[in-house]
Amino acid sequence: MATKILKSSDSAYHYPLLIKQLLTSVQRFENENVIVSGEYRFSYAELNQRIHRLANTLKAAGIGPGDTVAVMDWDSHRYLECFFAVPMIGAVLHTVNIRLSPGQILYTMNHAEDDLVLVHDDFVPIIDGIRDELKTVKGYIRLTDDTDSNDTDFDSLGEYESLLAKADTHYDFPEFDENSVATAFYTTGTTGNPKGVYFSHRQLVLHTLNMVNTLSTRDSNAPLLPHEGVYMPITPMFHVHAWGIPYAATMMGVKQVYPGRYEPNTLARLIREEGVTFSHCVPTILQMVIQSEEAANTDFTGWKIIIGGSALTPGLASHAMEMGIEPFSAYGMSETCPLLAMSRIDRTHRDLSKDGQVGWRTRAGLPSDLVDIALWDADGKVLPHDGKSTGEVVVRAPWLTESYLHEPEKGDELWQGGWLHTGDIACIHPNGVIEIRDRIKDVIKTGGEWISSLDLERLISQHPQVGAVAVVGVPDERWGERPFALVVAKSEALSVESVAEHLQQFVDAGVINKWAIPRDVKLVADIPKTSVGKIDKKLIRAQIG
């Protein structure tokens, strides 16, 4: 029997899911909360007005539907305004990863076919070095944190704040196909040039709605981010739209604090002075904040923070909880917009000791709404969710990138079999909780046994004198591979021998086998990171080699 489809009225309004619709709620919150960014403090009414001014500024610069606007900035009110104004006029927002090498930045800007670049003073030297090789850029707008200074030879259309001040306060934002591309950015792969991922208006609106719901349901005590909360991102806004949370925070009308360049003492001070209640970042940034000098003067009690990008280790989770911080883990990737899953703390978990809660807080958690997650073996066979079977995580959701920009053949690889392949190895427990075991490329094969580098990192991190750790596999003539660990010590009391002794207790308990104890442990001052703060295992392997 066929499904029934009724003809709608010709005069009915067919509501497109466009980013501009996320701002309708701003009218309810106009004077309740503020946006804080450096010396700027303004209401949501002013934010709305500034978005209109920016749209008119872009139009005056010759930007229209289908054009691409690149942004090179720290986390700021300017970036938030670009998140809305650029796609709302029908253009594409390219959030440039300013931590790539100049050559890679040049590649991404040419590949994205950028038309206009909004560039902060700090990144003008990069632009000056590649300007002659940019093929499609027609103009620049200067971004600065020192509006009193005109000491620059940079040839631009003008300074951001000055241009906005001259622009009209109303822009008639058009309606168009909700499947139009809204944003694009580049993810660094293991080989070759960065790959461009892109998202439509429809995908970003659906992701935002789901993010709001997820933030409201993952803590039995209270939402992670209520309307009365104070939000500060500690994730670069060029990285997956700061995980899409600025869109959700704006829709919810919460107070937002944008910290500019990440400096641990500044972040701790802002948490204290602005009353920040919710943030998100990678583990290394959290560690730097809680170890900063300002942390000693800051009460972190009640600060809820989502950790993603890399695994939250038990050691770091315990340390954070001792300081009154409530950490949660989230799971996703650049290609997934990024939300796929998040840990949930219910009333039964609240009754546990802090140590008892750590296991729940460090797992990837439960899938978010509208997310289908499965485990496949190497032959594409679906594996059971029994907490034991491990396989690759494959996903479906309405906000996943459908391909890579200008590289459909790589998109076909990503979507083999009609599911997006994450490259992550995991098990899924009968209660639906996802436990990431490793990246496929990071699993260590030794003597015919598979060892998870993440599992070893979790165990080593529980050593009281270990501040940070990274484990990779290195070639071994006899065993194929053996684990190699880089360890950052909390104090001079840590020795290489004590790390092996610490792991031996887990061998004796049957948690790991004896071959899992790293062949080499190297004490280092820091561990190599990627441009977004993740542990760079590719670089570590290359350095060891």
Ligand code: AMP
Contents of the next structure:
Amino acid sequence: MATKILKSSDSAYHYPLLIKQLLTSVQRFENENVIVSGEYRFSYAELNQRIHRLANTLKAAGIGPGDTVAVMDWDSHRYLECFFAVPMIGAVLHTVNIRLSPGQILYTMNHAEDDLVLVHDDFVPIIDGIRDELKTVKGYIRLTDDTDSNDTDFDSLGEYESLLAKADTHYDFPEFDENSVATAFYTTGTTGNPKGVYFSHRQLVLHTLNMVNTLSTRDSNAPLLPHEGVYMPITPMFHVHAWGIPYAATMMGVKQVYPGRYEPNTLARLIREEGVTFSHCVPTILQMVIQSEEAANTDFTGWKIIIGGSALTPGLASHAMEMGIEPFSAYGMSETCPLLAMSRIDRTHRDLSKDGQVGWRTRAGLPSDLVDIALWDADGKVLPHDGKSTGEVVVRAPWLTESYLHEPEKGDELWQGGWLHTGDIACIHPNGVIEIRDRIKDVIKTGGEWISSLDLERLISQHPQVGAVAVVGVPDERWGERPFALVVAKSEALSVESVAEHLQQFVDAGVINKWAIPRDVKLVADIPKTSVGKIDKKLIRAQIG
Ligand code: AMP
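Show the form predicted together with ligand AMP, please, because up to now only the form predicted on its own has appeared in this conversation.
Full complex below, order starting with the chain above.
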């Protein structure tokens, strides 16, 4: 049976979902709230005007529909303006991961076919080193936090602020197909070259609407980010558009604070001085902020923070809650734009003790609206949501990358059987809560059993003297693999033996088997991190190897 489709009037307007429409409400907030970034502090009316000026600047630089504009910057008002102006003129925004090696940055910029590069002074040395090998770049615009200093021999079309100051305040943003590519960026790539993911206007608009709704409903007490809230991202804007939350915050017209280069003391100071109420970051950044010197002078009470990108450990969640912080978890990945799931805290959870709440706050949470999540076993059989069966998380949602840039065969691998394969192992509880158990690649197989490296990290993090922990599997002649733990001590009192003793209680209680006790525990000053601040297990394995 066919569905009924009626012919629309010839004069009906087929509203395309374009990023420019996220700004339709901005007029309402014109002078109410501000954007704060370094020395800059301006209203939404000015933001709107600056987006128009930037569009004219890009046009004058020869950029038009289908071209690609790369940005190499810290989190700033400039980046926010690029999030809008670049796609709004029909060009593609390539958010360059400035933490990759120069060789990988070169690879991504050639692969994305960047036409124009907006580059902050701090990254000019990288560009200088690869400039001759950039095949498609026709020009550069200089970004600086020191507009007084023009003391540079960097050959560019000009400095961002002075170009904007000269540009016209009106740009007639065109309408085009909502499926046009708006943004592209590269996965952090554990093996081989980074892979490019890309998102259309339609996908970003739907993701933004979904993000606004999710932020509004995950705490039954109050939205995570109300209109009166103050937002500061602490996940880089180059990585999955800072989880797309700058788009949501702009649409909502909230005060936004862009912290520049992440420096833990500055972050704590901004939280205090600007009254930040809501942020998001990976666990390691939260750890750094709350351990910073400035943290001692900062009252974090009521600061809501979403932790994602890696599992929030119970140890860190408890520590944060003791400081008055309200942590939530979110789950997603570069390929998924990223939002797939987020914790939900309602009155029944709030009535629980702090320890009782930790489980709700550290699990990956409930799927967001419009997200279909299933668990598959290795043969593609769908597994029940019984809180016990573990399988690969496969997803469908309207905002997932539909392939990898210029690598369709890798896209086919990602999308086997019409579902996006996350490479994560999880179980789903009967109440819908997703519990990520591990990356498929990080699971430790020992003596025929498999041990989740995340489970072990969670348990070790509960040791009172453990500050941070990473667990990987290392080859073992007898058992195939055995766990190996790197531990950062919170105090000098921590001994290697006490980590094993701490784990023994979980062996005795039947939570883990005895092979889960790491063969080696190494006390280290720091844990190796990837370019986006996550535990770099590949590097750890290589170093141990
Ligand atoms: P990326 O593409 O670099 O953002 O990494 C995405 C991966 O981070 C996911 O596939 C998960 O393995 C991991 N991840 C993200 N959020 C969580 C979470 N809440 N708990 C555990 N792992 C997570």
